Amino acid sequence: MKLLVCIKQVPDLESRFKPDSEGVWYSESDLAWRMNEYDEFAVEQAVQLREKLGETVELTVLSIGPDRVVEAIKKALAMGCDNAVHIQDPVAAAKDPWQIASVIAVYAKDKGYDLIFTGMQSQDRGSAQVGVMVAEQLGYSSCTTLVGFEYDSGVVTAKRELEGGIKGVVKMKTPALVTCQLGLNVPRYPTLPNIMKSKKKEIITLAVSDLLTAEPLAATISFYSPTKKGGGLVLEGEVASLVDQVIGILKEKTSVLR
């Protein structure tokens, strides 16, 4: 059985962001970068996998973008995945998610792959798109939002969070494709021992050049800061005190109590 998970690495939320000098995209300059958190519920969703079902699975991690997206391919390594895909591509934050997906779509289409794990969105572009589409491109049937994931003998059962709280089960036989997200399990921190076992795991790097055929469906056409509209007011005191200060500019400020 053979199993590919994919991941993106984006900045961590901390991090102070600006817009880039044209304006289209944040600027990747004094930025700390992570595993996006939704593909860490993949990660370790196929790594659980692999561990139930022994050593005859494969599990390879793929990744698309610059040289640093290998330290989040490592620690999905570290995580237990067993070799892993770079596909180089130093601007991939300018293509939209149709393209994206058409590279791990053309890599994937001949490799047999059983079941394909991504997140369920990225937390920087958040379009929640790129795993559906690569479903649909190599003609996989595909489930997102997982908060349940099972699988025996071929088919998948899969929980999903519904709207309202509601939860929805979806069976599907295999090859299928899966997204995840929050509470669908707890991600492993990487042992130093499974690091040092991950540095001897191959890292195959491919240009995406190789592999992109799509055309851009979508532009991103800007970036910035959302306009400042003023700052709060902080009141102090008494609890009844405060009360006639809430009063006092409710009639004031506004025509709330008019």
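Since the model is a prediction, treat every value here as computed from it, not as a measurement. Definition used throughout: the rigid core is the maximal C-alpha set that superposes within 1.5 Å between two forms. Positions refer to the first chain, counted from 1. Compared with the form predicted in complex with the partner chain:
Taking the rigid core as fixed, one finds a CA shift for Asp20 smaller than 2 Å between these two forms.
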Given for the second form:
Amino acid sequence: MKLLVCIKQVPDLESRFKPDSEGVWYSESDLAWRMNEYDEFAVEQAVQLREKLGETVELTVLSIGPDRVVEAIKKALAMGCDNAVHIQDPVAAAKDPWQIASVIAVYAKDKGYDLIFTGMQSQDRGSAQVGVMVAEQLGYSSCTTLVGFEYDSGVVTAKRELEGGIKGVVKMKTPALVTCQLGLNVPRYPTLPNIMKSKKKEIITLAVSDLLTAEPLAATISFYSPTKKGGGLVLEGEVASLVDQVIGILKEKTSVLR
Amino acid sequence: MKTLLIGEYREGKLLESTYELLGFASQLGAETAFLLVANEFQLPAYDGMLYLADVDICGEYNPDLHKKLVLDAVKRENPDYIVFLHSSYGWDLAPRVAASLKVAQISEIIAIVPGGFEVGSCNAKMRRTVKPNGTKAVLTIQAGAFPSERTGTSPKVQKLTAESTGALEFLGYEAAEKKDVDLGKAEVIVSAGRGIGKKDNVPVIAALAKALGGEVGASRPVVDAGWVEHSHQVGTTGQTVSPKLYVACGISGAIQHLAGMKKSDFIIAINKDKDAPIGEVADVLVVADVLQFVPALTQKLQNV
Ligand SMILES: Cc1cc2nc3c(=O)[nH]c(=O)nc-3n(C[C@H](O)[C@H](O)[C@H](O)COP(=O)(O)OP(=O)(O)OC[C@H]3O[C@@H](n4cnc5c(N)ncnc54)[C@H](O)[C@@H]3O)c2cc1C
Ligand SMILES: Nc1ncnc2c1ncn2[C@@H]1O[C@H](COP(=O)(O)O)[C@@H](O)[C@H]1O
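The form predicted in complex with the partner chain, contrasted with the form predicted alone above:
Below is the whole assembly, all chains and molecules, this chain first.
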């Protein structure tokens, strides 16, 4: 049985973002990078399945991006993926979700993956498209926003999260793709022995130009900060003085301090 | 310009959010047609063309089949834009339709702006304007971003049917977890976000809630990590609250959290990041470390 998990490396979301020189994406200077949060749930779920099913399963992690994404790939290997594919693309950020999806689909087409895991969305672009589009291009069944996952002899039982906390329960046969949501599991921290072991795992590097066949369908024309709605007061300074100011505001503006 | 709007129906009811699609179309100044997989006794307040598929046959969640219905309606109407809500139904179905038509999808639109559509980026801290390269596109709109609109009482109904492919089998709904606290009644809610760092710091937030005579709320990651019970979660997949005072401690202000608390009378946010999107709804943003500021505030309140 073959499993694939697709991960994206994204900036630490607590960073400050500035537009790049063309004003269509963020500038990459002064950013720290990490694995997209939703993709950690995808990796964890794939690793859990791999552990449950044992040695006959091969779990590959795939990421498209510049050389820095190898760091995220290494983390996935240390979490328990068996091997990796790095599709090298210095300008991955300029590709639209359709192109990213088709690169993954072209790569995966003749590999016979039974199950593909992706995040439900990337935190920087947030399009929530790539997973489902990969499945559509491969002709796989797919299901989004999983908060529950079970697999038994070729059948996936998935719990989808809906608004207001209700869940929808769905069954589908492999080959299938699932997109993973917060709450699906608790991603493990790689242990030191596993980090050491992962250094021996293979990372295949492919050039994106060999896999890219799709033209972009959409374009970002500008990237900018939201216009501040104003009105809100921003308080900065020493804690003691902030506390006094907040108590003053609570007394003046609310009825909670009677 | 013409839009095909895809409405939503769940557990036997037309969802109210469906009317936001009409609000979007009217801001766009576009003609409309609707597609709904529903029940003919519960039609939307709309006076245009409604393509109706029977929910008893087509199911509430059957993306392969619903995709076929959308593609059928697209063939009949030839719309410029096929518009979904960016909801559990919409984000699941929209990319399937976009991939079949090989047209752009633009996700979670918050505004119509010159040259394209505005969407959030980087966890809502930034914005992008995106435009489709072709003339047709699939769009999903953010819940609550556009006003609800009703246009009449009796749509012109055209029934659609499609064969089930049955790749997915829908087994049913599972109810939300029972609430042990009703945050809806609380006058003061002090919520913990991931910025509190670890479970051991929950009592710091609880102490402030107590000093203010309120309840503890939480953002979702705090609940998912098991620091606080689900019944305390505020947001689209938790509770919607509107207390007199909402204090957000170490919460970034993701749209799904804001949806649950932005109607509060007065909002104070404590965040070390001055640019955190919670600042957009907060009456007061205190730029500080929660673990320094909150205990200091609690202590002072106990002395007033
Ligand atoms: C379908 C769907 C449904 C969802 N439903 C919900 C929902 O119902 N409710 C919900 O809350 N979320 C929901 N989410 C998740 C949501 O998108 C965000 O991931 C979540 O709200 C973020 O929680 P947070 O603000 O606590 O964490 P983060 O986004 O990680 O923010 C932490 C914040 O704390 C600040 N911080 C860090 N350390 C400190 C410190 N020492 N002092 C002060 N500030 C600090 C940081 O600057 C940051 O702003 C949903 C997501 C999806 C996709
Ligand atoms: N550059 C990439 N490389 C590998 N996987 C990706 C990439 N971009 C997106 N994905 C996957 O697709 C999911 C959805 O991304 P998006 O459609 O951009 O919101 C992510 O959670 C990843 O699993």
